[in-house]
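As a starting point, one isolated chain is supplied in structure tokens, in the form predicted alone.
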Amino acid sequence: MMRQAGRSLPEYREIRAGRSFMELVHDPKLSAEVTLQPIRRFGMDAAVIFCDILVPAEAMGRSVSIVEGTGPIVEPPVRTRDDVESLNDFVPERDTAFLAEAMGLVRAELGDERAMIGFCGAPFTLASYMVEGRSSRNYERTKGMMLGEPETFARLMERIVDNSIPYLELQAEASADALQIFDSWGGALDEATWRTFIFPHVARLVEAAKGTGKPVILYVNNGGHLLEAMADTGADVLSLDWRVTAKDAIARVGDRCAFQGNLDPTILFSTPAVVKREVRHVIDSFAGAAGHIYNMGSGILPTTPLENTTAHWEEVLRDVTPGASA
């Protein structure tokens, strides 16, 4: 479940209480506990480490904080080619060690029998927050970058680039099984931009990511019109949001990919019966596929009810001999 399956858990509102997402972010006990709170409710066969994906860029000199009610505000924006110039190269072993620590940690409690994955902003979207400075609905100000001074928003996205490649060999050291590079924002390009502008950069950091031996999961959210370029990146798996059928994505992609996903976070809001139905109507789809992992299509919300979530997994999991992994 993409943005932690803990976020929608009690047991998860307890340790947030009175600590901003940042602090739990950056203490390691507390990041691997959320990370295994799912797994331990759930039994999911892989656990996503908990962090966030504007963590790169505060190694970078920008101060993150996330309000609640306003989301992820970085300080201060990145708007000049001097701007882009000043940012940091971090060293991920000494500026994000905490991220490491945390993951071994959760390696301690999974063992070998269940994955662990790790994960980055892709460049587009890390580019996004530090130029608009928050989250925006038309990316005025990026795109005003991209178009108006290709060469400064060239810039900015390989200094992203640059950092994102040792930042995620860190997590493969870490022990992370698989590597997952989200692109939240990427669905706002048509094609011709997002193959011209953005697609030589993520391309690059699956090539870095693959060096690591590990497996390397791409999702660009809304970008069901991206799928040619996507596959064209390199990686071995894409994930879908819920606006993509399966049938469409093996008959665009056919076997070049595995795929990941992609049921509705907003099914979870109906009813168990309800639930489980559809979260079987999307493992069944994918029976053609040259692989698939189960997955929701976005992230899951909040204020989902725990009956449905419980549902939820007994659909997933029913079909798995017990004490196996799913």
Contents of the next structure:
There are 2 protein chains.
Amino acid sequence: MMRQAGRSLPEYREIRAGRSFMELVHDPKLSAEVTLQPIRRFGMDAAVIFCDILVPAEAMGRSVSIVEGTGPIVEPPVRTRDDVESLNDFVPERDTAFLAEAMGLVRAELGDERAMIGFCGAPFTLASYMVEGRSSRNYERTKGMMLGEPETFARLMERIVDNSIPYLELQAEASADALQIFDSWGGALDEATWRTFIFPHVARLVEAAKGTGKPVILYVNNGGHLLEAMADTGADVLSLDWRVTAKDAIARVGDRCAFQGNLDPTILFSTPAVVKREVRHVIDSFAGAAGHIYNMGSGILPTTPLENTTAHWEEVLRDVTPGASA
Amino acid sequence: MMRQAGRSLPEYREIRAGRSFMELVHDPKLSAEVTLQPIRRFGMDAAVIFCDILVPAEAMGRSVSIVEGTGPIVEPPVRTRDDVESLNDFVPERDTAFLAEAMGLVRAELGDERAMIGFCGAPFTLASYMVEGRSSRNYERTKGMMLGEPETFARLMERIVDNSIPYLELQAEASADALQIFDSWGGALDEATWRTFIFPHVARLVEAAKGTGKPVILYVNNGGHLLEAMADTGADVLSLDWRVTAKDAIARVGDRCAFQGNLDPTILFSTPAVVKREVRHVIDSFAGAAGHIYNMGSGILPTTPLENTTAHWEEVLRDVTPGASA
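Output the structure of the form predicted in complex with another copy of the chain; the preceding block shows the form predicted alone.
Entire complex below, previous chain first.
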């Protein structure tokens, strides 16, 4: 269910009521609680820590708020070289201590038999939120900066990676078993552009993350055309959306990477029988892969009907002894 | 510039001021005028008629309004089998006469030396606007209906195609030189799902459109993973977005189809020099194709800087004698 694990659950909505999203993120007890909710209800063998990909943007000195129906707002936006230089370098142990504390609480309940996955946003995704100041369908200011002022763009990407590395290291020290890099928007770029302007920064981040000794998972939403480039970053696992078939991914990447994915989350708007059939299809389709972590191909949608979510996890976990595979 | 040709131009904004988008669509003189504006300014050898893909949804009895910053609103939404049956079959000569009239006015100014392209939305795109009632990031209601109530979904697709065929025939009779089918949202489906639930309807529409004797162009936004399926519909030309390379498209489709595309429209947010370099790169990249119509890979964005749009057309038309290639 990606990092949106709990957001479709009634027990999540209960905790969320009357609180802003970022309030939950900053409160270690609450974020540990919503991290654990889906594990308690469904019994999966791994938890993704509840956090927001924009936490580092906030720690770098921008105001971040998540507005219902609009998405994140980042103020002030980063548009010039001076804006880029005005960003802070943050100290994760001091400025994002809430995350380490939340991870400690989650670990205490998970024990050693279930895995905990830490994460950060990919540099292009963070850059696009910083440059646009909000969600965007086309990222025209970001791509305009990338092509029109490539040095400013590269410096922004560099500063994001400089800050993302110790942020992931903090999570590794806080007992994360794997580190995932989420690129929500990198799929908007063609492969040549991605290789030229994005790849060096992602590869540096992946390499540093691997330096912690933890496996690194790279997800690029809508990134089916980028699989070879993603594999070239050195990531251990490529997380796929539902538009990429296992067959195609295995043919193109071989055993260089394991795969994670990739059920279309909108399938959970059909019926329990269809959901179970499609889950089985996904699991079977990755039989020839070097490794497979079952997951959805994108975050679960908040309005997903609970009976279908339940059917989904019943089918996924049908052959799994809880705890045994962690 | 796709069917959004004029929308970044000051002369378009002048006509648009104080009028709703649908008001322009329904007024043959105004829609002919905004169709011709980019041709007069830049001198391209083909015009795309100004219209909206939701005109058939309106003629089928739904209220359509385009809300600034939100996109189209379709009321009431189509959610049940009864909703599907309640749709009208419309008579294009009577109910969309404004479009034929606009095309006549455009043809009178274009003469026979420049081409005019008619179009309609693809059935999945229309269905998703009808079912969701508005733009959507995930199309969960539409995909939920498709998988959970496949007969209702198929009936909706069938009724859309039933009505789209005479609508395209009207445009062919009104002197369109080619007919384009725009699938804005079909790329959200994986290939197997697209082949099962969408392909039969698109193939029927393509076949009927080819029955007019005009070449048929099929565009599926974000459809790089669907190229083979798109070619299988029998379309003469596949219109590509910028994430698909010419090399990959030619390798996968060969000479079964010509190609249209595929500059990333956000490149026009960089500088004139970068724009010209990237235009040249696109044109050169399709040198080995069975045929190539230069175009952007998606609609031009309304806030595109005029100097970059101008540089863009200078480069595109550098080696073209106006009128000679039509």
